[in-house]
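Form predicted on its own, single chain, as structure tokens, below.
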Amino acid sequence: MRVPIFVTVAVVRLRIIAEGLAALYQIPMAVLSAPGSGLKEKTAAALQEPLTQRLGFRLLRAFLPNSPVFSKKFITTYPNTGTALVTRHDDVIEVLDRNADFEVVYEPRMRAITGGENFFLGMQDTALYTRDVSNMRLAVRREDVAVIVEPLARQLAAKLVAGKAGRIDMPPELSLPVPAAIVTDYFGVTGAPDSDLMEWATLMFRYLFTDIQGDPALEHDALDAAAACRSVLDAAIAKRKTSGETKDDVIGRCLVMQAAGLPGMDDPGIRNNLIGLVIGAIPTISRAAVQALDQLLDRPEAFASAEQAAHDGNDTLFAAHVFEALRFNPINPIIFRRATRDTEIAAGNFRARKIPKDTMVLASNLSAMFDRLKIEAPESFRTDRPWGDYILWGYGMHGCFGAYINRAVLPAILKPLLVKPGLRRAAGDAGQIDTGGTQFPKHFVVEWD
């Protein structure tokens, strides 16, 4: 006999409530198990804890899923008037679709990154944002992942964890070097050591993206990389141009497109685009591939399936691995927009919301991701589920530019590793990731035997 809906929606609700109230007994305990001297320093680090995190949310999908709005600005970097937080997964997808009511609000950052114009991931639905995205996508086509990105990462990955006995910290040695070659070698930025792009794009999406305090010391350093970063693209330009080099890659492309005309296609604007493409390919795809890794080291289970699926070339399954895990911890749980007037989310609802304008909303995507309402079995590591469940790197128009390279090369990067005999985390801190007091992994040690 089949179950009339409305009974399994009503037993679906209750299990949110139980959750709920687990979770108010859970976040303590999490926070009096946390390291930490004092009551406030445990609490700090427990929130950093992706577990404690995922708890919270939890609580607030039970009993508060739309926040009262805060006059309390938790994000001071950009103008805002207060902020509201919002946890449901379909008001979630609500916020980040309304692009005319809930703006991004990257463009001074950007523009002080460029050292002018914006970059269309700062950018409104605009003509410009239409104008710019499709230039770029005529220069980092979709069919280059499987022909060219994911090739040079898979062969690069092997050689680097080939040339490891036995032992590898992750992103200076691993993560951060295939990302980084793709960069030069893919979209041609030439000119600089690979050490400095990457603390260059490190920087820079600190600053933009993470610094939601504004941080003087961080804007310094931030902008003076900025400026050695447009030095090197700008030469690196310019050097194409003169050598009469034709080369089928990202900067060889968008002069081809200069040369016929295209408007956006001088070379600062070639510029403009390729340093937000820098800012957005390194650090991210790094700290996704070693949080990805760190949840799977703490799921024996999902770890073993894992590791077979590399094993026996089941690169789908493997991948379906990949990202399962970095759902439970993504590179950002909070995605946030500011509401452009007054307006209202989840109308119709008991949970509907008034957003007056000026608001800064927190969409939280992680939460999102857990939300019983619209996944199944949330808490359950599951390879069989469908992609529309993941909201890894953002979502709709400012959704991540290189998320199709993204989804290649994370598993490209991981595999060499999980084929390793006996992969586990080096014994004490170094098995854990330590980002050095930032939100990107500096070290994480693993071993094999």
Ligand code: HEM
Contents of the next structure:
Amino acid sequence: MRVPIFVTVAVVRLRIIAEGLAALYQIPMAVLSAPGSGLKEKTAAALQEPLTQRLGFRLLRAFLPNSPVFSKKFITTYPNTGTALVTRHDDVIEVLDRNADFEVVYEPRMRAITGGENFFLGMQDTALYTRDVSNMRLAVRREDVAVIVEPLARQLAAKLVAGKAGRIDMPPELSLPVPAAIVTDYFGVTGAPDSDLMEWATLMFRYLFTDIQGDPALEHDALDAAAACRSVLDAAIAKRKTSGETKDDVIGRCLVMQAAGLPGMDDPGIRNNLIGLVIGAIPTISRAAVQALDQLLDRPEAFASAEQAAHDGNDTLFAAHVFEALRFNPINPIIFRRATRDTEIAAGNFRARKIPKDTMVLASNLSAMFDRLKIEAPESFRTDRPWGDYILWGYGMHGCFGAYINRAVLPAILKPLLVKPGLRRAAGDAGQIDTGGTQFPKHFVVEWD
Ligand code: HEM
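Next up, the form predicted together with this ligand, please; the one we just looked at was the form predicted on its own.
All chains and molecules follow, beginning with the one already shown.
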């Protein structure tokens, strides 16, 4: 007998409430068992943990899916008048879809990075946005992923792992060098040591997206990094032009477009677009690869199944393990937008929330990916989810430019490790992600037999 739909819906909603109630007990337990001396320290440490974040969102989804608008500014680096938190899948998607009502805020810092101009992630839905994205899509082509980017990542990752005798510090020795090679060999950004590219890109990324309280020391370092990166890009473009070399890489294609007179493709235009791509590519891929492996290592059954898929050469299944692992700890738990006018989220629902103009809206993609109303068995590790269940790199107009690169490169980085016999965390602190207080993995050591 078919269960009537209203029964199914009622059961799901009761379960959401029960899980929310359980979270009321689980959150204090997570705080008490977190490292640190006082309650404040423990709470701060607990909130860094993806599990505690997920519990918090579980509680909110059950009882307060769209928070009231707080006058407290959670993010002070970009102008706003207060903060609202959005946790349900439908509402997160709504915020990220309504570009005219919820704008990206990054423009001032994008201009600081480029030394004047905006970059398309800092732009609203304008002709300039369409021009720049279209130009860069002609230079960074989807078909390159299979024929250039994935083989490059796969071969380099295999070589880097093969060069190690049973132990690797993932960020400096694998997960950063691979995207750095994409930047040098595929984008064509030559002239700086890889270590500089990795450091500059990470500093600029932190300045743009994670420096929510405006750290002056970080600003100083990030702007220095931006100036250095701009010089390298200028030199790489100039060298290509004076040498007459006609290489079919991203810079080469940009110069072909320049020669054809395409608007936005003068030298500074090429440089500004490339700097955005360098920032987007390096720290993100590294962090995602590390966090995915960390989550897999926490789940012996899923880990064994990922190992098996890697051994069997079942790349689709292996990749499904990687993305599912990342769902439990994506590199960003929220995406922020600012209301351009007085408006409302989830209009017509009990959870509807009025949002005044200039409120910073924190749309939680992490929470959305665990919303039982939308995601089947969200707490289970499953490798058969539809791709649409994932919000690992944004959504909508500003969804990640490198989305298809990520889907190919993350498994390519991790596969040579997962085929190693007895892959495990190194003992002690070395086997835990060390961010050095930056949110970006600096060290994470794994070993094999
Ligand atoms: C696993 C790795 C990556 C993650 C987790 C990631 C994450 C994200 C997220 C969350 C956004 C949306 C930001 C927002 O809406 O405010 C985004 C956009 C973007 N990403 Fe990525 N990214 C990754 C890799 C890359 C790569 C490899 C590139 C360059 C090839 C790149 C370039 C960009 C650009 C240019 C945008 C802005 C797109 C637009 O405004 O239309 N990202 N990414």
